[in-house]
Amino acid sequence: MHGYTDRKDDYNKRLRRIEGQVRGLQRMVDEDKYCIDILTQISAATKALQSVALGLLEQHVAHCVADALATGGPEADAKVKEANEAIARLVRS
């Protein structure tokens, strides 16, 4: 079981909302809306995705990484490395 499983419905709702935002962006481009309005909506969708990513990362560290650390050994090292790489990707994006 993954750490986010108990919040899966919440994540799915948020992702569906983001999907709707992206469809709205496509519509705005199709309708030749003002550039700044489109950029504002892109910023909102990006922030929403970042929020989901941070929530998933928090759950991963609290469950997957914590469980691996409790067990110890090479799996713990691998989980910490994996989490660090995920954090680095999020910071770069």
Given for the second form:
There are 4 protein chains.
Amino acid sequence: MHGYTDRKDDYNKRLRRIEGQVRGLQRMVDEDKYCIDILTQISAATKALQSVALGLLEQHVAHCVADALATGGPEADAKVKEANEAIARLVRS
Amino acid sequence: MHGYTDRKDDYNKRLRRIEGQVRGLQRMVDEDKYCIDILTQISAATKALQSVALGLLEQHVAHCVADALATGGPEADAKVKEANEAIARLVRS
Amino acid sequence: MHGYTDRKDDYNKRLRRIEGQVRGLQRMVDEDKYCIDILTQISAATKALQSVALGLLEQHVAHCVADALATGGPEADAKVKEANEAIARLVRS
Amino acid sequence: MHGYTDRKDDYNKRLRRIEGQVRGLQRMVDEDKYCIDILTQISAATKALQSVALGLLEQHVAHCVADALATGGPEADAKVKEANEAIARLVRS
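What's the form predicted in complex with another copy of the chain like, now that we've got the form predicted on its own?
The complete assembly is shown below, putting the previous chain first.
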């Protein structure tokens, strides 16, 4: 069980839509579409991926990190550190 | 003909790999993988998308914008403005 | 008392250095420095600001959010929501 | 002479405002302000810096890069490459 378990259907629906956007990008390249239109579509797919990431992260903090903090000890510190490293990767990507 | 035309195969190969990463994300959600591992994979897909975008943009500036600037006139200004709006969308996504 | 209280000196030292970088940017503009060199300096100042933000956020989660989660109740949910909104602003800025 | 030369006053006004925001951040840390409020202020300063960068970049492409492209030769390719590296640093910061 993870923070996102009860929203799996929602996440998979969003990821399938992103998969469709990436396939659409291949079609655009194949059909020699205008570069700027491809870039606009890439920005949309990137934003959609980041939105999935922010949702997962919120539920991770609200559940996994919260459970570890309720228990306390070195495990709690490790979970906070791990979550912060994931946030740093998102901010920098 | 666009700036990226002679690298279509390379772009489509990279986009197919990103499509594979997004399908991998669906599998991770299905199989209840750990949230942080999913986030790491999302950061990798996001970086790969941005790298495609930066490549397209470079060739767009080197060809489409360069051609418009060589011709001059209001068309040139419009191309520079359009490229800058695409850059702003990338920086902010 | 906040998560960052015992590192105030470190944060203020880093912020003073960023203030110096921003003053340096004004000098570069005044002295007609080359645009690309100014952009490189802006990227450095932006990264330094984000690094301060990530440090503050880590301590905020480890202390303020952790305390709220230990207490539980609606206050805990509100703290998690608030932290996630701050993360989303960082990811999108 | 650079692309930004005739807007130096505007850029310096914006950079002085950002310097003020960074000094405000030091005051917030000194006065033990709430972490989330500090993070909000950091996001605002980051966005303001990126907005200056996008403005400089637009004028750089419209002037310096345009002039090099009008002249042509290896200098033109070098300018396009340099501009793209600056864009990549902005996208990744």
